[in-house]
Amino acid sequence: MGKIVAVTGNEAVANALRQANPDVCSLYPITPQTDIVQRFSSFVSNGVVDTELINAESEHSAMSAAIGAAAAGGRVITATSSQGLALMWEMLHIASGMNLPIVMPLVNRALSAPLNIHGDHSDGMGARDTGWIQLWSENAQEAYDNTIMAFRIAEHKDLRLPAMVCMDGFIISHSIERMEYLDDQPVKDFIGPYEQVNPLLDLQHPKSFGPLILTDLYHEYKRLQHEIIGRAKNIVLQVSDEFAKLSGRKYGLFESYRLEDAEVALVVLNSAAGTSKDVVDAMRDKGIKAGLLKPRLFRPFPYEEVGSALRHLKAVCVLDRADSYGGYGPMFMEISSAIYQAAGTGSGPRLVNKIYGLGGRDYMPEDAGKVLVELDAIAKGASVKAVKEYIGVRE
């Protein structure tokens, strides 16, 4: 059924873009994402597909755009990096707000200053209380595989809410890695029509778009948001279970890594769990019962399956790829929050928090090494010298 290529991330997004046909693409290029929506528009330009182009002239704008489109009746995609996403900020609130199922690849990048181009995870965590439904990919053909089902997912009739693809900068999108493309007629059956819902164009019934609210119902419209993207768990699953069929690719909320015998574990997203779990296969060789948890949807935030799969470890560290100045890395304060839950009046495992790779420092294999002879020593009875550390930093 599918093809065997090695394609960069970029291009490995491109064609999943290029197989959902979407109605309009509004975009402005930011590195590292400039490679994706130049392939797209290759695409349309050639007639490969019969997507509305705009040209933007900001990351606001297209974001704007794809409001308007989305809003109007349209299947709408959009890509952006780092200060790209920090300039749609007010439009992100409004696009999740109002409902719209926009689809948008994010190529994780530093945010400036001082300016930065290299992959890390500012973007995105900053990003993480928009309302946005967040998919985080380890490899091109995760992002892939992510980018397709983000259509069914953020399209859900119980749902229908924006949905970003997380990739790492460089690491993933301009690296060439061997994946499998599915066939167009599949995907194209697997997403399926676009089924519109309230178009501002259908003239016959006319509505409202994001209409003024005040104090007599805002807190009750916020809830309900709330409770909408609850829901993306249980979709997100369903989704998944459907595309293992289509692909024998089998995705869940989170991937466990030698985790069930483990009694001491890394928690990492994206592109680092590949390393982190070479270095987990080494320690297991050493006698460290190691373990790893890579998150895949980090909003909504799945709690109780994330504090219910940790809970029997003696110490874990979270490795955060973007830091919360001022309090603990962004993830870290998830996990956190899992394992409290999850422990209820036990005490659950020892928490250390280490920052990592800010601005595309590179993360080795003896980072997470000396991560998990730390975690090692943690369990066996060794204090915390200190809760937040940085890793790889040049004293």
Given for the second form:
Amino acid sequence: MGKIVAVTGNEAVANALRQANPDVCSLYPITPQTDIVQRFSSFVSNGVVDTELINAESEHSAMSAAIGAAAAGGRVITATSSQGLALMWEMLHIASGMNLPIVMPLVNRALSAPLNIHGDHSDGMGARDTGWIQLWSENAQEAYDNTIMAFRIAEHKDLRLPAMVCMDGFIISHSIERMEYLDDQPVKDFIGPYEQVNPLLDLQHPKSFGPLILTDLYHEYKRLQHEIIGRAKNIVLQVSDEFAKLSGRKYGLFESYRLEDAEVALVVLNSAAGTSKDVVDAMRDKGIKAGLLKPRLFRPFPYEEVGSALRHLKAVCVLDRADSYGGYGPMFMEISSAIYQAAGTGSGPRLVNKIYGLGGRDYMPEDAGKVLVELDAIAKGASVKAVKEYIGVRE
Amino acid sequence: MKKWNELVPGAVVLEAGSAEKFKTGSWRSFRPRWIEENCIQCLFCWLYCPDMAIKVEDGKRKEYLYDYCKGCGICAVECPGKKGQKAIVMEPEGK
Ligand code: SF4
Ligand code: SF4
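Next up, the form predicted in complex with its partner chain in place of the form predicted on its own?
Below, the chain from earlier opens the complete complex, with every other chain and molecule after it.
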């Protein structure tokens, strides 16, 4: 079963969407995601999916149409990047607040200004608080696998939440890699038929979406939303276990690479994790006990699990491909919280934050190497010069 | 009032016609008054009223259901009346 292919990340994700055979795809093109919806449109034109395609006039409208179609009772997809996600912002909250399990690949790209089309994580990190489940992917294989799993996770009866599947723009979306496609039928069986919950088109049972909820109940609805998204952790693990039986590929809440006996470690998302793992190996050969943690489920964030995976270390560097201007990088804030809760104050690893690769700036093995050497020195007692620092920057 | 764990996820209202329970008449600062002799029974007021404040029985417009009238004035604007005489006029509440 399965088929080994050489494809781009976008092609891989488009094929996962084809296998899921959604009822509705509402779309608006944006670089570097366009290739996904373009390929998906061909699937619709060629009759290989049963999907109704809606060409919207903006991403705000694309997400609005997705919300309407999902409330009506359909399996719904869209895809976006960067400014497109930013334009969807208010609708993202509405999709999650209404518990609509829309699946959306997000091909990560920098935000304007200045205008840039290349890969960084500013878009996805900006959507951190929108109530969407976020799965992040290192390569085309992971983006494909995460997209398939996203349907099962989003549509789970205890969740019914929208999910975005992130991969790096151009670095993954447009690079050809070796990966494995699963056969159509096993994927269709794995995802299963779409099960409606409170569909608007069930005319025998009229209902309303989007009521006005003021001071008397809004706080309670938000408490419920917090409860529901918290369930995603176990559901992601269950679905990933089942997926491992189908594909042979195991996924957790995050990936640990040579962490157990490590003294220093990098925390890094997506494609840069691949480069970093090679450098971890090289540093091990030089006697530096290096390891790596690559988050996969970013929302909800698995604080306890990440905290206990990192608390034994002496020094950790969190690499952020996005900045919170005037704050630490977004991933650093999560990792600091996770470690503080797991290790308590005064103990646990020393922490530094490096901002890298904005606007698609290359992240080179030497960058990871320098950081690991610095961490090794900190582990041996050197002081932390700067908590937050840009690397790979011309100065 | 319901507790958070008794709510329907997504704030979906599963009961049809529940707006009947929410009386919005207290929002009103202007009150529409129906002048029956100028009414041509076109039912524009019923059609345009954003709430359920125009009672219709056997295809005929009846008195206002002021519990649901928020005084927006749409009915008065849309009302064609008879020979230039409006069948709906807005008056300050409490006058
Ligand atoms: S004033 Fe507005 S709410 Fe009241 S009856 Fe007229 S249209 Fe309806
Ligand atoms: S719009 Fe005016 S004329 Fe028409 S039914 Fe209502 S009150 Fe009568």
